[in-house]
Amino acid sequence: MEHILQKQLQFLIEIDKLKTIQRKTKIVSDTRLENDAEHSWHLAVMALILSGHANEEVDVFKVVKMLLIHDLVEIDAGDTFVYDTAANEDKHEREMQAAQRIFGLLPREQGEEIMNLWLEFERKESNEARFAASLDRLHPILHNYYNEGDTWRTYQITSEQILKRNSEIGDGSTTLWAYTQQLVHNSIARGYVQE
């Protein structure tokens, strides 16, 4: 016992590094970049307050533990800005990499439901991921919009970059979905993005 609970706890000590992983969005009340793990916990609450929205019946419990696991593979893998087509080439070789090493800290039965969950958030092979997914994609646009395009004016990003790379919301949510379009017109409107 004493042995599960030492890989547990070097599990949950390791895990404290997300805060330091810079995201490129800034918070919404500040003028600093958020950093992952209040992007996760955010998220994990956005779920609960959200899943009314959701396409199809969701497991909430089950769409937490991903959100809140997601994006732990960045401590090693880093944040990989979702409009660099580079950075992208490779960042499903270096999360994996990551999620292994990472997940493995846990004892074995733990590490592999960790691992699972996590695959199925990425591969988006269920109701919860895809709406657990359709909410990541929704946060950072819902902070640029609250932010005056921040992040959007700072990299040169467009309105149909945005739509385009985010259409899977609609995957998750359709009204989350249709309010993203409405929130990026609003943006375009208002001088937030270019067209």
The other form holds:
There are 2 protein chains.
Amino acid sequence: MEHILQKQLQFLIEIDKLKTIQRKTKIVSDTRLENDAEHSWHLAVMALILSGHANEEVDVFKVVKMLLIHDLVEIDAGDTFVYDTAANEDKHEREMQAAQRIFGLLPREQGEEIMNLWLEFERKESNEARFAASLDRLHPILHNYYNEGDTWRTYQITSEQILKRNSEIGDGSTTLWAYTQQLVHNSIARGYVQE
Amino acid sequence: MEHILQKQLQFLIEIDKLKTIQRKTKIVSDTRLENDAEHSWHLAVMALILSGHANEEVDVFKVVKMLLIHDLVEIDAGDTFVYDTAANEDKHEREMQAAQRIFGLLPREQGEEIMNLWLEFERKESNEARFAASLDRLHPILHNYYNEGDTWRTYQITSEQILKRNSEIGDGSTTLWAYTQQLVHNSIARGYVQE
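Got the form predicted alone; any chance of the form predicted together with a further copy of the same chain too?
Then the entire complex follows, led off by the chain already shown.
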């Protein structure tokens, strides 16, 4: 028991680093960038509240677990900007190495469970993974809408790029994808993003 | 559907403010104070990893849900320092008003569900609530141990205060309480805290 607890706590202290991984999106309530830990918390609550809009029946706990752990690999691999095509090419390889190191800190069975959850999320193999991915994509768009397009302006992202890169929101939730498209169109009208 | 989604999103944008509520504890990986959103994320992952140490069988999803929402009331009521006896006197009243406003943004049924979860946590009425409270108490002690007693030194907290104020960790997990006592004794030996 002592040995198991030590490994678990070592993992729990290691993942504190997620609080230092900055994203490209600002929080809504302040002018600073969001970090991965806050983002993961927000997504987990979104899953609790929005699961009724998933296209298929989902095990909400599984969605929440995926979202809580989905960005841990960025402790080693860093945040890869969704619109950075070059960085996305070797993203999976960098993240797989990170997963092995970080999840490997846990007792074997728990480490395997978290690894399988993460792989299922990455491969979008299940209803839960597809719905979790929808929320992960919707979240920065929501923030940008309330931040008057901050990231989109900084990186000169067009509405076409947003709609193309995020269409998989519809794979998890047709309702949330319809809502996203509406947000993007409103953002064009308000001058938050270029067409 | 449209109307329900609007209310849900209004709630989800409102709770972004949790990212701006500062705690008294620093994160482990940097010298800045932790915010409530990061803290809630860390606790939810702790619940996933440490649930095997709970004294009684617990519904882990319920524990996770409680921990994800337990601090939302601090958006209005602020963070009340666990060792501040005066501020803890009217804490419940201030937090109850906050709960009514914030959970009241949600569609009625969901708002009631979150309110009931929060009340169950506050009243420590169930195995889940007691285990969730254990993790909530253990978390800042862990951080302080790795920060060489930062909060304890700043606010001149003694080891006696720590052990007295946090003994309820044992109500949720005898194992984690034994571990906490060991951490506090090591902290005395290392000079992180005064006896």
